[in-house]
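First, one chain by itself in structure tokens, the form predicted on its own.
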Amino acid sequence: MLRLENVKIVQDDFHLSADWAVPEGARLAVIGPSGAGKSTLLMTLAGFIDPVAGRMTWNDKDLGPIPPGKRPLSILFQDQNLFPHLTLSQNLGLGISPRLTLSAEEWDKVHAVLGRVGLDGMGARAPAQLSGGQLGRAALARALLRNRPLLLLDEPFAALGPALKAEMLDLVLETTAETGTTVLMVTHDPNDARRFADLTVLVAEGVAHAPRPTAELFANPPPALAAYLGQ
């Protein structure tokens, strides 16, 4: 279970609070106005921002003392964060070893996950040789290789067209369902939330509100969400 206990985040005049929990294997959308703190929430979970109060736990283990690279999570950003001077296989290998000192068995895992996300035979290519959809698949493949129980998605597919984005969301759904991964996905698009998430967190007016069933939330939006959606 992921639990945020009276968490308070402060950066200059920005404030955000959160106090809720979600079960393991949940799929959450995180939605709200620009600047409300959606990405800040994910960055705090990832360990790049320290809350000023409260604590965050995963299966009752306090995440606070754990450095970002050791936390039980992976995070995908919009820019995919692939190194241009490395091949696709090497970029994925970093998910296993930062020094790329992989055994033959580990390289086999890299090639297997490339096939799993539809990139079979592309391991020798540079990121610049890949399309936007292929870059998204590569970033997802690296996260799968890390094999962490939490996956944070900070709009990694926002630059894709509607059909390709839907395809990528379905791929995330399929692959994370197999592993029971808990997923939090920042989005500006309510259609993405409806397609992907059982639960949705509304971030607005200084609060990351407790998750609510996605269909119910959009059917009866609170005033802050209604204003965001232009209703």
The other form holds:
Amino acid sequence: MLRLENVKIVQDDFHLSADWAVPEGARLAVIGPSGAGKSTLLMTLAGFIDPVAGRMTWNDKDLGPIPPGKRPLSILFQDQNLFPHLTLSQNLGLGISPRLTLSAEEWDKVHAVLGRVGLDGMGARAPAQLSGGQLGRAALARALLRNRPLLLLDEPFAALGPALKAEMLDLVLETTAETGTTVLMVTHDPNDARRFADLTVLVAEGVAHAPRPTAELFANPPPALAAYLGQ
Amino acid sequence: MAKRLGPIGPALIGFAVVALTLGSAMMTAVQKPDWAFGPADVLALRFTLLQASLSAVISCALAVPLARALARRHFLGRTLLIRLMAAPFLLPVVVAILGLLAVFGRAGPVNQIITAIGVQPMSIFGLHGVVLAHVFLNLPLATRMLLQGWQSIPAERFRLAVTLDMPPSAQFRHLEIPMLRSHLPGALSIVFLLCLTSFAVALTLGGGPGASTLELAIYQALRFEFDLGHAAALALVQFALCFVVALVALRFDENPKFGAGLGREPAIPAPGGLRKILDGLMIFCAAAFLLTPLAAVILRGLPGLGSLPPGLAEALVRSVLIAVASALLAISAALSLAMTVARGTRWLEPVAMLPLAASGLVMGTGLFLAIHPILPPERLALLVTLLVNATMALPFLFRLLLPEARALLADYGRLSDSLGLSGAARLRLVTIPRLARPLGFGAGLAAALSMGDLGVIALFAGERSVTLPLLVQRLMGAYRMEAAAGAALVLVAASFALFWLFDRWGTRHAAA
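Form predicted in complex with its partner chain structure, per the form predicted on its own context:
Below is the entire complex, every chain and molecule, led by the chain shown above.
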């Protein structure tokens, strides 16, 4: 279970508070107006921003003192998810060993995962030779190799067209369902939330509200969400 | 406290830099400096300030029309010319002086023309020569800094000026003067500072009571009179002077990048007519002034290659080893400091710039005073030269790397952290491949500067630690000009080769 206990984030005149929990294996959408702090919430979980108060735990273990790379999570950013000077295989290999010292079996695993996300035989390519959708697949493949119980998606597919984005979300659903991974996904598109998430967190007016079942939330939106949706 | 100081490694580098610069000045202060300055010292101070002011003003006064001409004219070979004109900055100072002597010396072509029309020949020694050499060495730097200023004016601004039908004079007033107001003070103060601390020029072209600089006076006090108290007092005056000027220079410093962004095509309106002719003339004269001495070095040096002096091979090997070691040391220290400052440890930024305030001779004097009670200083001559050269190059390399380090952190910092990349693995897999280009360029710059350095080594050198620039200077001093020219050609070839090799490593390993 991921638990946020009275977490308070302050950056200059921006502030955000959160006090709730998500069960393991849940798929959570994080929705709200831009600038409300959706990404900030994910960056805090990932360890790039220290909250000024409260604590975050994963299965009762405090995340606070753990450096970003050692936290039980993987994160996909909006862009710059791959190093442009490394090949696809090398980028994926970093998910197994940050020193990039992999055994032959581990390289086999890298190639197998490439096939799993539909990039079979593209391991030797540079990221610049890939399309936007393929870049997303590669980043997801590395998250699979890292095999952490939490996956944070900070709109990594925002630049893709609707059909491609839907395809990527399906791929995330499929692969994380196999491993029982808990997924938190930032989105500004209610359709993404409906399609993907059983729970949704509304971030608005300085508060990340406790998650509610997605369908129920959209059927009966609180004023802040209604305003955001333009209803 | 520990958090404020940042990570331990870079903090230790910072302390070493402080020890080498401030510490060496302190060392001279505790040596009971002898404050009894004679008239010669006052003259030296006056001459130092006079030559540095003249050199800075003339370099910048020439750099303004030159940079403008280069900024607004398209012509075949423009990029190549800009590159070639930067060569004097990398040229060993003794070699530059040999080239200038060949062109402007008593028997040189310039004086032949002057005497042919019946005018008294001019002398390259004394104030004339020192200023001439400093303008030759610093005009390229000043031009580069101002050229970047011109390129920093948004093209849209010029487009607007053209649509409003502004004449060139109005463009100058509304667009170019504001830019110069922010860029010129930086260029002036940097050139002034470099001329304050330049030693080899005064050593070879100055001298005598009327044309001695503080640096030269320190050298004479230490090396010939062995008057440690006097040397210490002079070193302190020089340090205080440089410190104040460096503070001024840093205030005006708009992040000068040595060597970045010069390939861009000019987007500046290029008026025709007389202005076009004047621009062309300016570029031609500057190119002739900067390139003829280079050509003279090659022409004079080629016959000298047949009569290379004994000891040249040893001196060459010594110089190359020092240059490579000090380049690697300087670039590693600069990278470490730049990455740490980019991550937010602010106190290391002024520390990395501190060597700008220290001259090689002041540092050398401090180290000499520290070492000589324990060991004969010439035993450590090469080690001291290596350390001082690396320290002197540090501010330039740091400035080169800092914006790159900031960009690297902004683009890939979080990704690297989220994957647990740290320490040596991060250096090998991310930092070096991403920064290969500026790392190679910076190391090349440091190697060339060290290769040509004739400063601290002159203080320390015994018979068994002569470097190549020192050998050239000694040959010149003994009027063995042909041998000096040959050795100088070897020196300049080695300097440019080292620069080229490091720079090429950078471009070859530069990541996509």
